[in-house]
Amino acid sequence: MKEDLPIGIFDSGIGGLTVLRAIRRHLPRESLLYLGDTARVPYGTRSRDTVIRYSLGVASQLVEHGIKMLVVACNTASTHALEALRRAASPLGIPVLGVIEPGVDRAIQATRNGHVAVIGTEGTIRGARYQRLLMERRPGIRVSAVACPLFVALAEEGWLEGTVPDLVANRYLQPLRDGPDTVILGCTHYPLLKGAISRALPGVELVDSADAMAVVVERELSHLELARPSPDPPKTSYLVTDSPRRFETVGSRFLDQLPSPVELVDVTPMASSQGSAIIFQRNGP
């Protein structure tokens, strides 16, 4: 049955594990299949067309394994490739959810002074999807945006506390002091650095898009009647495009346990970046 298929989650690398962790916490009965495109990380510095092409290739791999829903845990892919992915997956009836909209909705609910900031990779900030959605959904809102690319390296190296992350956070976030009362963590790595970010911006509400995403996934599964009915224990599996050992080492920092089993796969980018002519092939129900 389609309901027994896993939820597919993909990211350009490892950061999307924060989304997987949040979904597993909210939906402990669901099986999950994660794909990290670790051979081509980061997406944040790629062009829009390249991100779309890579995303279609990664999504195709997940569809071939058999999934009932696709969660785009990568902020950059959600910025540039979400519509192309939805067009490609629509003929198979696979819903596609991006990580940006849930974070935007939660930030709008949280802000008291009407000033929200977004922090993320260069690609996410340059793509401006967070900024556009905030202004569309709450006209008159004030929006600030700051790229914090070094946060990714700090998270993956496990430098989460101490002088170095505090100095980096203070340098990046200084322009946001005495401004926004709500900050969207617009990169899936950033929740690991909540401590340093909070110290740089005391009193500011931090919106974790991973947790907001999990709430939306739960709601959509219920609405579409796709919740897993099986009483058998769920399975969580991982696919990577490079170095399973590094994925296991770094991924354990995101999950507080070893990600396993991990399978190495080859993902060929789709030739078209438009998505209109792509037909995914799915094995299974």
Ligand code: DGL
Given for the second form:
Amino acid sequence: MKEDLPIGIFDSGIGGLTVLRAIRRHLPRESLLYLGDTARVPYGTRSRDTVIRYSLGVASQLVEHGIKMLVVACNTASTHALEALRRAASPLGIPVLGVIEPGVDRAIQATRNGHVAVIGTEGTIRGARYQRLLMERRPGIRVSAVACPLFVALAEEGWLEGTVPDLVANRYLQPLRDGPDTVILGCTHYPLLKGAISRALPGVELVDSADAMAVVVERELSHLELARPSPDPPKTSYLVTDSPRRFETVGSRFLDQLPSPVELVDVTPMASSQGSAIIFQRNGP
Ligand code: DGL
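Same protein, different condition: the form predicted alone was shown, now please give the form predicted together with the ligand.
So here's everything in the complex, that chain up top.
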């Protein structure tokens, strides 16, 4: 039965585990299949066309494994590739959800002074999907945006507290002091640095798009009647495109437990064993 299939969650690497963790907390009965494109991370510094191509390849692999819904946990991929993924997945009847809309809606609800900031990778800030949606959904809103690329490296190194993250956060976020009252954490890795970010921006509300995403996944599953009915324990498994051991070590920081089992996969089109992936790619942009 389709409802018994896992929810596919995709990220450029390890950071999307923050989204998986939030979904698991909200939907403990659902099986989850995570794919981290660890061979090609980071997406945040790449061009739009490359992010679209990579995203279609990764999503094809998840489709081949069998999923009932695709969650694009990566903010950079949600910025550049959401339309292409939706076009490719729609003939297969697979809904595709990105992290940006849920974060935007929550920020609009949270702001009291009508000034919201988004922080993310260079690609997310340059692609401006957050900024556009905020202005579309709340005309007249003031929007600021800052790219904070070093946050990704700090989160992966586990440097979450102390002088270094505080210095980096102060430097990046200084332009946001005395402005926005709400900041969207528009990158998978940033929830881990909430402490340093709040110290740099005291009193500012931080919107965690991972949490907001989980609420939307729950709503869409019930709306589409795709919630898993089985009383058997759900399964969570992980696919990576490189270095499964590193994924386990660094991933446990994001998940508070060892991500396991982890399987190595190849997402290049030539590696596709079945037609579905190729069809998926052809349906792309
Ligand atoms: N997952 C990416 C994002 O949320 C961050 C890491 C990367 O640059 O690939 O934008």
